[in-house]
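As a starting point, one isolated chain is supplied in structure tokens, in the form predicted alone.
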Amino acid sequence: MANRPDGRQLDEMRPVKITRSVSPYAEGSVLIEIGGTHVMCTATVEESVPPFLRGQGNGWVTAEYGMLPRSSSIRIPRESATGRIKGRTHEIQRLIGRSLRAVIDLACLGERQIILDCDVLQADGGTRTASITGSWVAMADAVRWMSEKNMIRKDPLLDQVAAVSIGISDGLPVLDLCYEEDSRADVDLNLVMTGTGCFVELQGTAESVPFTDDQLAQMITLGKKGIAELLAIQKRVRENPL
């Protein structure tokens, strides 16, 4: 039986809503919609690569991600206001890059980079997740764009790559959390893997009440069940022209 505020299923995910081609300035740009959180992602490229990588031959891939005051019930300063990025910031920055780079031969771009932009517009939980499956198909938009300006010979693109959130809440192990169920949850893991089903990213932490072997197991296999779905989805919206 459904024990959530929406009313789903333990192993049901929000709606799921990918729409390409947003922004009629980026190389690739999608807004993807999951439930009440809404993140549009914008993938740059750029005809170099930070100092570290200069003169190898070899790209990069990187992320910067924000959420815009109202995306929340609360106004959120923006934090070039501040004058400094939160270091929950840079966490999800740092783990969006670290996904898209695992499934895309760096080499192949030769000495560019993309940057994907994420810009929460509505938070609802899983910011994170969102931007991580929306960015793969900014970026793959992009790479597809870069081929057709003839300035990559071979596709980069490794796999696919996409998230999702699980938890355990009132006891119980859930897909996809909204933003009341991750408030309470007494465990929050985020799950990101590959199209060939191999694990990029396990986050995984008890915020009240410790997990057993058993309740991981039973997490990572609703995870694996929401990420078959947000592959399919983002396969689908490919297909179709823009």
The other form holds:
6 protein chains.
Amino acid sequence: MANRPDGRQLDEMRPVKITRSVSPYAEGSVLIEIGGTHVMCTATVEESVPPFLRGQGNGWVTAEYGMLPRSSSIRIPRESATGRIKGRTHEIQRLIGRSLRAVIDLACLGERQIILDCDVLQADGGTRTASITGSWVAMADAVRWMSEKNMIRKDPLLDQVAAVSIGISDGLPVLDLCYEEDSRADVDLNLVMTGTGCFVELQGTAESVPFTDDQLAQMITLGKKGIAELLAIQKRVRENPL
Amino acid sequence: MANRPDGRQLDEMRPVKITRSVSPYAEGSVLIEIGGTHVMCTATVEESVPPFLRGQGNGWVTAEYGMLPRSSSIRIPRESATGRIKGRTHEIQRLIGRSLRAVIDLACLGERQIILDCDVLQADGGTRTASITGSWVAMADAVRWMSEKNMIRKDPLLDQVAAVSIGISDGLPVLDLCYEEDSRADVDLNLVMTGTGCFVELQGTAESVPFTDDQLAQMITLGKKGIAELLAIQKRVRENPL
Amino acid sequence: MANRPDGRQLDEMRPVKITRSVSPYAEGSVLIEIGGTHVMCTATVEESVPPFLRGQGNGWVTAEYGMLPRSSSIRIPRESATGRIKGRTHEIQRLIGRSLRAVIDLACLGERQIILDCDVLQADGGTRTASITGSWVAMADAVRWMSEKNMIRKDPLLDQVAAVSIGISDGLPVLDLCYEEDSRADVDLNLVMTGTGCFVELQGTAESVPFTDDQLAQMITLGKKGIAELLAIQKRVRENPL
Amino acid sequence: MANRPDGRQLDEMRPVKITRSVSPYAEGSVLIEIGGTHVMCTATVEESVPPFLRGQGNGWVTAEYGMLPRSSSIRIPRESATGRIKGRTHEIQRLIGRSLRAVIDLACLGERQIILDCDVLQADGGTRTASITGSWVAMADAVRWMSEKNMIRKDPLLDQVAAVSIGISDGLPVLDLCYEEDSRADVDLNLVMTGTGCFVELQGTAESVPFTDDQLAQMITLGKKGIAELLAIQKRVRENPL
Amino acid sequence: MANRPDGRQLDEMRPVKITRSVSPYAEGSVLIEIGGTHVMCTATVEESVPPFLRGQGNGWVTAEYGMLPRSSSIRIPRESATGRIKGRTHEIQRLIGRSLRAVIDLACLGERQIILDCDVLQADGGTRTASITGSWVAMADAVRWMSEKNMIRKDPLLDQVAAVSIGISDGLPVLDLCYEEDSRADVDLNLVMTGTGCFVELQGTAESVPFTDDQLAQMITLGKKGIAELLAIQKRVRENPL
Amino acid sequence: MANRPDGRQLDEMRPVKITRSVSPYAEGSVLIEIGGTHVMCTATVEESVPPFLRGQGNGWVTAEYGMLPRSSSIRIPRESATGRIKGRTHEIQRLIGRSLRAVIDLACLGERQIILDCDVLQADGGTRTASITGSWVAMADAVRWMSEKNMIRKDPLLDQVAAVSIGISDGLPVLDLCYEEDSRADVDLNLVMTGTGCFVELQGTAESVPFTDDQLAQMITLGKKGIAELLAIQKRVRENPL
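What about the form predicted together with a further copy of the same chain, after the form predicted alone?
Complete assembly follows, chain above in first position.
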């Protein structure tokens, strides 16, 4: 049996902590810590939508993602300094945005945009999935803020959404990979699911060895266990007043 | 039952045609036509690798993707003119590159790089999956060229790779979506598989309605049927001399 | 006497083929093949003009030019990837645009713009002149499309326009240079002329050895012969219904 | 007498807190909190120097500065997304770098670079001065780390450095401006001083009303008081083991 | 006592010459020569303000700064060619703009912008201070032009503004550094003052050795002497008709 | 007969003045004034060549071109500020470079580059032709400087080169167009010729009305007259010691 670097069981998540209201300015803000991965997720409500949506009366939800230079063991040059947003960043931003839009009724927002900023303070694997799980809470708080300001009449939130990574390492499926596991996994699967158990995104990638139907099924089973735990934590932290 | 815009069965691919040697200059070149989607895939062999790989003796395979401005019904501004490569382009380039690297032994290439250029002449849905299926043939021809030049001793090709899109439209799973179907599908799944039936990439996205386990299973079944047909066509066109 | 690489006479054009309606989407589209040089020219009609022309009631014609990475024997990096449009590209785009505007009555177009996209699929010398010759046919077809849609009342086409390159190689003037000739010519002259035999553009460049009045006269004579042939081909292909 | 928004005396600093070792990866890392202004300062040691210094045997210290999008009450667009580093950012980065280089012996570092990344998590005035004060502690910890790794033989730290802002508001000089005060001050002075009481930088700007010799003298007096407090706090936090 | 490279006294300015109306096109234009430093300053009046000021009825003054490639002994690459405006350029542009805005009543301009372009034809130290001193004259001429065109009713000019650099070299304070002195000075102070003797900007930087209160006082005394001479020259050249 | 705005004869050049050694730093420098068009041309000798020429032992000559913002009646935004070099600038830079390379033996330079910077201080038509004529003198002075430094053994200058613009205005050919004439000319021809009367570049453009063989001949005749005058002036100013 594979020994995980931090001694976890194959189906065991790292400790998860979600702290709300970490910013005095943002309409919603969350610090999500999953083991050594810490992401600050803030939600901003803007009174405008991107050009392609103007004049249609519907809202939009989008996301931006960044890593602080020393969120990682090797310093990452700033994308502002290199002048180029990396393909990986684009890919993650688009994934977070799609995941959140799947559980919100954009028509209820009016011509407004919610921007989720996911900034990685510390990275130890699974930053994109942590960003989704944390952003949902920040978005829900921003929606509550809009409701309190009477900006919306109906609750646009259709469901919860959470995300987790699963991998195959030394031939065995493991839940919630830390950086060390992620960097030597054969397969990497990111799962984004709703509170009602449906798939929003399913992105499996064979980093080196292609995977079989059986392995896919095993990874999905593990992923569902992790998602269930994250959904419960989201619910619990949402019960507290801000 | 859903009526497809072109009268196809739910599990029916559009006509597929792969033409080799369409460029007098490239080391491998293919025009792949899948219905109204036409992609030119050229393979270039370069005697150098990206900086992060230098001095290790291994090779690399990468891809670039572009659309001609009028490959689409609405003119697409050139990314050179806007000065920005779109997130979608980055995402597709990375997907094609990973898919091809999964079936080639990079160590056998020596410090050389194969660049696959996928240029969409005409787009009618499924350009990224057509790019993967076509690029594999172009890459295989470039490998043969390297072999004839005695640049490599061992065949680096480990397997075939092909890709197809599946979607859920009006609640029904359909194979190989054309643009019209793609733009109103609830779910979009891109499947990349090897000749031996393993998964290389599995990217399912709920555009509007999240999907269930059953729907995932149905889409994978359809996808495997399409992949099998593409693998057979790749094999057949490879049998002819250039 | 100089031996041309492909055995042509000094005043002999390469085989020319113009195919119309090569795109299902563009308002006008042409594939022009001149020997080994293949350029796709598409015409797009847009319901707007550049900022400097707004509110004046007149139209505009402009052109963009690109080369596919393996249109050439050495792979050309994409201008979108380098983030810079090369000076050569700018120069060619401006030349094509000016040449077409010289034979169209912009006032008849209304506040609309015709964009000519010239994408080189295969390059063997003379891509800019082929782009002009092909673009005129694509523009003429776009004008016909506008007329059929009752967007314009009067035919804005004032004349035909075609272009050819002439050079001095080993001291002798030669018509329609292929890449091999172009790269070792002493002088390169691009001639753009109307159907009525007037000059639109005349760009002669001494790559290494300056040229005399006599040589200029000889090159113009050769060029007029080539232009006459191209004008006849344009006319002939325009006679067929689409 | 002027009433300060938070009830402070004219010569009273906001509460200052410096926490060391806030990053598991960086060679030195500090979170500095000055009232509502929170800046993370990390120090990275790199085994190379900028091109203009190569081959001379000396080291270099430089700084980069960024604000998280919701560190502010209005969301600040990412400089990576706009593709431009703002003039203000350049100005601040250069100021931090010069301030730190004034108190370190670059020759003792060998051909190595210390990069200070100052990322503003929350902004309430004085982010550039907080960045300098915090960065000195992070740099000192990075120097200690180098010393423990036997990378340097001699202590390159020549002195402490700290910084504070002073302003003239309603005609009165005030120490350590919060955002509300800063935005309506007539004069803004940033003072950077060493442990031995010398000036490293002195940047006074009349935002609206030019200032007199007397006002300059009063502001410098206030600034020295604040600097003394900051130097004492730097010393105290440095006494603890990491 | 320090010997200055050009034999000047410690408190002696280089010869100053301001020539007005050097451009036939600009609304105000000046060539300022301070020793070997020559800067062309042109003032442009535009009938619009930056977006953040629109609709408020107030005007704006801004500056841009550039160096001709061979204004310097080593050729400086064009910022248009590198695609990046350097931090130093940003810093200088902002300094010039702030300095001029301090002596003009923006409300009197109406929604108009005065742009000062400072282009260094020849650089021998002190280009930013020369730019400020020269720009004030160009701005004043542009204001006179506006007045003659009846664009403004009230004189918006509140005061003169001029600037000078002071340094500490070999321990001694010196006025108006030339390039050779500037590059080996321990301290560099730029002083911007009004006609009525108040400070607009005071930027002191310890390039290597931090400076004391006494040294600051000495430098300010020298600076005031230089400023007084510059203000007198500005006045004198303004007396002549254009 | 057409009346020229400044009363000149159709074949009359504006007053031409070439001043050498206008920069204390550049290896060659010239201010060329042709009527209201003033261009500073500086020549820089660099001990390196562009990457595509390295290791071949040959030199290179290249040019950069810029306009000061208020060289024109309407302010031209800086290309550094917009972040884009315009197509027109690229076109002119390439033209100047090619023209100079036509009259210099690059092999004699060794692996060195001469950069000609042409900066337009004041523009009144014909800036590109003035740049060529002035740059030749600056280049010749830089070559003399190299010779005096014993950097070259043989004189690499093969010939003189000068340039002039000719146009057709109100149906009549005119020499050396000022801005007002240029902007309403039907045809614009730029002629670059050597001291021995050969063509280096010939660029004729029909801005609105295509031109005939006769008109081309008339324009070339006028151009030769102008070129002859410019060559004589170049010769005369070169006779003086610097």
